[in-house]
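We begin with a single chain expressed as structure tokens, specifically the form predicted on its own.
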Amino acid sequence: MQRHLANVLSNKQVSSRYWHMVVDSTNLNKTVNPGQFFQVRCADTYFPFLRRPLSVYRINENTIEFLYLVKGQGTSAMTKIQAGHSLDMMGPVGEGFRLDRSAQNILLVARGVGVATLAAVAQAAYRQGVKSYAIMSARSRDDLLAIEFLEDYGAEVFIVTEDEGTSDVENVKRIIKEDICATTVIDAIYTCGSRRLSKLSQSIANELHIPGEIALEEHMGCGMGACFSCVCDIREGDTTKSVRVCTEGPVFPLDKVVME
């Protein structure tokens, strides 16, 4: 894992719980990918000790992009950086996603946060000329970000959430069975951010024979694979196995990840 200091060239508050920081990746010389994720230090003192996990949300020619919500003292630091700042990072790290190439049409799943690990991947779609559909859920429209990215990259954007009643997942299932399936066949699903959106995708994913990858978020403490503190159960066949979503994902084919 490689050490990066980058110079921030923004990090401003974009909602009542969200951060963006755009950092110059100019002299990072590694490919970024989707479902990647950077460990930040927070700030330039002993505590916070651990550095945090911060997933790509938009990656372009020189600059590369976070979307951070702000939860706790590691987070809450790095709304104290300014432009001009260096950012001490480490990465990028962990697998990405894969985009089929064949792929015309593919479906995100995302609540929360989430939406900052799948705008990657609609960015990437749109590259590739795939059509991305979009199910956005959160607790209220303040929390709903990326809208407008999303759509500037051709999404369809379907919008749920918690205050006006229409996050559950029966009326997620609703939409994509009916709104979406329906009319387009979907050639892959993903998701991040929500179990219980998860869990509906990859119930939806084996009863529609459609392939899909899960960016899976877990508290990492040291990010390298070496605290064990991320492991999560895959299955391989008939049995069941441990591994670590920091060095083995954090992104996984969504019919293995076991949720239960």
Given for the second form:
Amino acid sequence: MQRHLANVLSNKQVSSRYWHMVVDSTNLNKTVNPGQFFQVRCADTYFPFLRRPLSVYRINENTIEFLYLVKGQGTSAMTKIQAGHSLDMMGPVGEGFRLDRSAQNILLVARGVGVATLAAVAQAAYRQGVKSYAIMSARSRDDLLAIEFLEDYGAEVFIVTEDEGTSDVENVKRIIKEDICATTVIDAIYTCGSRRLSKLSQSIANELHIPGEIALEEHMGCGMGACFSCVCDIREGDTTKSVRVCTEGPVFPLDKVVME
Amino acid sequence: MTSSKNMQVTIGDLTLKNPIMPASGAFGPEMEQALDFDRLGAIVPKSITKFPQPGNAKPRVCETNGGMINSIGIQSKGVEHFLSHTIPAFEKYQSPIIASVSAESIEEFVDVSATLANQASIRGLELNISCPNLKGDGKAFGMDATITRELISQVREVTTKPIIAKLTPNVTSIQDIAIAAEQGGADGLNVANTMLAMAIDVDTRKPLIGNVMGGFSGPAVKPIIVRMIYQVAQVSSLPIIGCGGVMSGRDAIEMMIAGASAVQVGTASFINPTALTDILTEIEEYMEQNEIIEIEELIGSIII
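Follow the form predicted on its own with the form predicted in complex with the partner chain, if you could.
Below is the entire complex, every chain and molecule, led by the chain shown above.
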């Protein structure tokens, strides 16, 4: 893990609550994988104090893109960073998604800003000739992001929202089982952004014997594995063990994560 | 380091090549990717307990203005894992290892200290007497002068290695505890552990820390720690390791002027992974600019 001062190429609002930032990654000298993240300094002041973990949204040859939800003072401060300024980022951090080379069809189940993490998987899948089916869940249509981006990478997108009364777990379950899995052999499930949808994904993966992975989100302190703030429980046989989301994760096998 | 400058400091019979070391709990082997461990005055791994323990409820950290609150709860894999995995990960470096010990009773402190003292590569022990004494209704050992004296003296009997008592700032008089630790046979005093603190989300009205309260660290606490270093230096002849809110070389020098012989850096590493070595470089520059040849000249050099 290295600290970089990356040149910000753009930082724009893309919907009422979401912003999109593009940074120059030519000096990174490291491969970045979907699911990995960067620990980003939101401002030069001591408040907001801690870095924020931002997963990579899109990985290009010379740029990296972030899609972030403006939630608190840290991400609010990030919106003040203008093109031409530098972004103090540490990374890439953590273990990313593993996309099986033999896979032909994958299912992405994303809620809210979880799409920022899974979009990078769709991009990598497309480059491997793998077709993505994506459940995109959000509060409203305005909160839905990256749909065009996913479709550009050949994904078939299923939209569910709270406003339209379509985002409840039972309906998502029906879509996955009846609209997708009934006609297509899904080789892997990837999920991020919602505990309820993660539990559903875990249950469907278990029922249909499909391997899967989940990217977890946690409050982080150092993001380097030193402080043990961001732990989660992982099943190992009949026992559970506590692991650090920042270093052992943030991506874990779906069947091993103990959902709280 | 500039060859004409001497940055050596001593804690008991332990000579450190420079006064900068990590604070326990804010440092791990993973940081070798970002940091040259051989430049550190000492290596201080996360506190170790006798048996594995799971740590506290989440969330374990929250942000405050100029700092953070944590309630990790000394998540530990136990002393056996520490000796078989953690120590070997640090032994390859030249910097001396100071093991931080946490325990739930005096007997356990003695037991774990005796085990660690048998390891040649462990050059000193830091006793984290700021943790709750389960036999004393959860009150920290270091909140009571009599218990502090007794604890240190019992550990003293099982090792000749330097003992550093990590004091808690959550006391009425840190001077009384410092005197007790010195009487018990400590070789150095760490001033200090984190400050008991709390933060509440005004929208949900819930505490921002799963354990309700936690330890406050970061630049906001530094003036309080500088005051405590100064106070402790008035009553104890032991070397002091300043700890709390150091973000820069000038912060570290401020603590040394107040009376610290060495300085630990914790939270700063969360913001900047090379904080420890950056701080060292800044101290070297300060010495150069101020024509200081021996860094020990700075210790307790406050002019009132």
